[in-house]
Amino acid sequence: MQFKAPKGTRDFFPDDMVLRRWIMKQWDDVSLRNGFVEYDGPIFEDLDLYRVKSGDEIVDQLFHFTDRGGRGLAIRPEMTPTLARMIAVRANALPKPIKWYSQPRLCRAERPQRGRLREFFQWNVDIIGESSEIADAECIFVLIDFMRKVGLSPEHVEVKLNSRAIVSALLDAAQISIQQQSAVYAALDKRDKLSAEAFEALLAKIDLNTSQKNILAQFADACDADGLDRIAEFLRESSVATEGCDAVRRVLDLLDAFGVGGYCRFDMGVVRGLAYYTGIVFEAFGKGGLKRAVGGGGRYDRLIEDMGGPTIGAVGFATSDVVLADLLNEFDRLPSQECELDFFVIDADPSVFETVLHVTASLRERGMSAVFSYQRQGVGKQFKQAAAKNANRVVIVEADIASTRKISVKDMAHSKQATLELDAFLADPMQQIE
């Protein structure tokens, strides 16, 4: 019987768990040199919490169990959760602003497709207790550091911003009920994917009338400083619509402070799957061939008062590592492969095969990395292997070690060698080679 990897997993071999690390290793150092601080929770959590924020629909997609005792639980299929729970916990003893990051592993019980599958790690970045637009200004700014700290510039990747107080006010201007307001969201959502027809056609499944569906068509492509003006203009009663159009506008005007502004524009097509965003929202999105947003967040002033916690608000966003593989793919950005391998030590006869683990015991001891031919076999086909490698340098026990107490020290690289003195090379095994 063979088993495979099941659907939606990926095995991670050597190379894979090269690129693995590495991209995670990015998250780490933007989210460290940005002033955040990495949390964790358990990799599965009572069913209940996610039901608090989803309903009972959500259970379908998750995976889940009922342990010995009766309780239902869930492997988690994201963070956000977890993270609400624990701030929820000690909010009043954290210093302001509480600036968390997370790399969590997940598990979604979804259909998968390409840049989705259904175990994955995300990145987590969350801004809690500060309620001005400098919050949302920094979160978005993150995302745009590790943009560039991978290499990807204005001409590969986007973010569009929005704010749901705008959304919110414009379907209020147009009369559009409670009742439609969310299939209307959608609709915005996907706006941009669709020609102008099959919009038109997808608000008239809606129900909506005629001036309603006017009004949509008029603003639903907005998507520059000029489309934000023409909102602002329209809603200018509204003071809703217009201190979220301020709040954009002082998201844009601080991002460009931080030196991206080159990055961020406002886009109305922007809204957001689910309920509980409530003011800025935003999405990265790759400007090549992938038509996916590549991480995306906004601000939920509500969510962790909904989920037992204090009322405290917060920001934050994710993105996954394997769309992020995608994007960076695309445009050939991904890392190529080190050398980690400081030596590789060989015998110039079979019959100092010892002396060789000793070398090599000895460079371990040392903290160097340190490896050896398994087969006793010519020095060529050593040299062969030490290059396969990609060791730095190769060692050559001499084959009059015992008496001569001498070895060859080779510097890969420069194709340098020199003949030193055991104890001499072992006192300082990275000694420049003349």
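Fair warning: this is a prediction, and the values are worked out from it, not measured in the lab. Residue numbers count along the first chain shown, from 1. We call the rigid core whatever largest set of C-alpha positions still superposes within 1.5 Å between the two forms. Compared with the form predicted alone:
- Residue displacement note: residue 365 has its CA displaced by at least 2 Å between these two forms (rigid core superposed).
- Comparing the forms between these two forms, the C-alpha position of residue 24 differs by less than 2 angstroms, with the core used for superposition.
- Residue 8: CA moves less than 2 Å between these two forms after rigid-core fitting.
Just the form predicted in complex with the RNA so far, so send over the form predicted alone.
We keep it simple here and write out only the one chain, dropping partners and molecules.
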């Protein structure tokens, strides 16, 4: 019987691991250079942790089980509840602002599709303990900083901003009931993915009246500075909406100061489906054929309080390795998936194999990657192995090594070869080859 990886999961063969490690290294580099520190939590949590955050309907989207003690547990589908739980325990002792990031493995019991699998790795970046828009702007900057680092310009990706306060005020102005608002939020969240006819059909299912539909149709696609001004004018009697519009403008100004304003714009269609967002929300979108969000987040000032902690400002975002790999592939920004090797050590004669092992071990002790052939075979065949392993340099231990104490080193990229004293080589393996 032949087994396959479960639906929606991946096997990571060595070539696949090169890409996965490369993406995660970029996450590390960008997080650390922006002043964030790494954290992690358990792979499973109390099932009620997700109910508190998202309601009972979340249970069907989780891989959950009952342990031997009768406790309901769930494999983590996201990291924010774990973060909120951890912060709630130590909120008063941690210096503010708290700037944390993580790269957890997550699982969701949903239908696999392009850019979304049941098991994936996610980059989470959060700032806790700062309520001003500078935290929102810095989170967005970090996301864009990653995009820039991997070679994605405003021609490839954009970040759309909105405020849940603006959306809430618009729904109130349209006199849409509280019972209907969650469905309208979900519909607006899908606006970019639907045709005008499909969006209208989705609104029809919510049983809105003609006036309510007209207001949503009039403003659902408002974007850029003109669209924000139009929304602000329509909702000028609402102090909540005015504050929301002002917050969006301040964040956009801060992003200009960061030097990444060219990536960003206001878009009323960004509402983020999760109910715990309280202010600025944002999503990064690929501009190519992917046509979907490749990362997003927002402000969630009440979640830590819901987890038993103090009332404290919080903002963050997440993106996954799956959708980022799709985006990078689309714009030909994926790295080479060849594993590079520093040294391949060759024996010119089987009698010097022990010296090959000594040289290999010495190189490894100095932090170099070094391998050798398991087969005692001709130099030509060993050179082919070195080339197949993408070795940068080849060390040839000659048959007369005992008397000469010299080895040959070949730079494979530049086809340069030199004879060096063995001890001098081991003291400086990467010395220039003339």
